[in-house]
Partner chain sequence: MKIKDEKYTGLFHSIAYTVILLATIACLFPFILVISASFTQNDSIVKDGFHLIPKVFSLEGYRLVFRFPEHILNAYGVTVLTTVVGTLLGLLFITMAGYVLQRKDFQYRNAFSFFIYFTTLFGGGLVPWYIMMTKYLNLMDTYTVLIFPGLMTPFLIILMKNFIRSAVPDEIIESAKIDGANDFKIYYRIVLQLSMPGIATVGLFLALAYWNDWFLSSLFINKQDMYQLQFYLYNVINTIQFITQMGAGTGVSLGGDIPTESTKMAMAIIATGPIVFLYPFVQRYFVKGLTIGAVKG
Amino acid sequence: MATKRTLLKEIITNRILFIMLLPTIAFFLINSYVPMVGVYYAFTKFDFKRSLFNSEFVGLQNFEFLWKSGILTKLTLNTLGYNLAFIIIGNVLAIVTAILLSELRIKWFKKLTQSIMFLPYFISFVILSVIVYNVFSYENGFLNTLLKSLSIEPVDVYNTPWAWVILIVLFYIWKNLGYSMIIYLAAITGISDEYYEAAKIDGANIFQRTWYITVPMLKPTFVVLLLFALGSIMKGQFDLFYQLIGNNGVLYNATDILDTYVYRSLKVTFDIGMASSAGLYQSLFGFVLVVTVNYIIRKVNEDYALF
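May I have this chain by itself in the form predicted on its own?
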């Protein structure tokens, strides 16, 4: 009873703040919690001739098919592999870039560099796909036109799966590096100058100051960003993969992720049961991964954990 009274008192005291929260609560209820009813379809063989909840219940058959066919393994490895590359390479490059920019003393050049690096973040994946196609198109692409002018055999990039493993990571880093760099640069700006001044007095050079002061101070920011990234590690980057690869079946083995598979299951094969089971697996795997990593971080250093 005491807890209820305390909560009621809190709501009455801060009623304006709680009213301001209502649109956010409504948003998550409508877009995140109500759609969870659709989890039921993961255990059915959906039939469009029947009502929504009158399809044949098949239990775990959809999951069994995904597992035995090898589709689930391939999708999991692809999704995890790409996202780990995005997280590791992206954060390392963002930290290095932020440190280099923080050492620049020419203000106008520093601001110009930040703006140029941040600009790709605002380019949509649709426009990026057009740029990529015009560069790598076999017939009229810039790359093959250049190779032909040099009397070199053209390269059919859209029929070379391994090349897209590199290209997808490259384009993702190119598009998101500026955004990540800004976050780390803000964290570096918040580091007190007293640390660096004391290090200079002790005779530390710029590399030693970076390694023993800047990098350790960025650890909390890195851990928080890592946990946020792990929260969506199984979601992939649907826009990036779908816009660059589209329906090119030749590249599916190397580029297909859970998001694109679910989308194709709904759009092409209209298999709602299979798409729902893949989506449920995706959510549960990501949830377990986040909880596990957060638990490990909390054991190592409780201050860095999210919960």
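Residue numbers count along the first chain shown, from 1. Note that the coordinates shown come from a computational prediction; the quantities given were computed from them, not determined experimentally. Each form is matched to the other, and the largest set of C-alpha atoms that superpose within 1.5 Å is called the rigid core. Compared with the form predicted together with the partner chain:
Give me the form predicted together with the partner chain now, not the form predicted on its own.
Below you will find a single chain and nothing else.
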């Protein structure tokens, strides 16, 4: 354990490490921290003729459109709900497939299936929405043509909000499974064989080995993915919702999230202030959540905590 040192002393002792970290620090300063002054836009009235800090300060006025809509709570809950489903189901499935895949013995099969599972990642939501429409459209979609040929009443999926709760989660996972699976697969590759050998000698079967060795070893990776996902829990996946649901107001109660709402509200007017205020709301939410969760993780096991 290193002893406490002053910053200067630390820089001198670990100068090479500092130099190695320098590009990263510079990158985030330029790319992220300096532009962060823009947060102030959230509190001003945008003016083409005046600069940011000379613009009129309007307090929380830009936030009004969020709570005046009367649906902020609903949007927040929807966004939270979907993201939690994405995180939990997505990670569980990614871990399961990664474990199963790592145990496959037939090499070509293993490699081929891995590659194929990555394919959906390349299909943009624009394209996906076209496919989905072709499957579910009422008059001549895949599904209803099938149902009709079996003499079953056709179903109107695009008028059934609850169905989309499931479908959206499904499509999200479908698209991202390959991506998150790889992370776990790489982590499994990194687990030393010695553990398994030892367990085998102790008489543990493959299920036990998986449960008592592999799964615990994946925890740090899971925590990283979790904390990153939590930080942006109010944001993201705009394209998924926007492309699949689009203008279909019938489904909004079940499928509208903060991002889609903000997009629609600001499409017609360019109000930098309002856009910034929405972003700030999302950030604050994620910030509080992450700091809390990280604190809990730190209590449980310091090594797993992010910071």
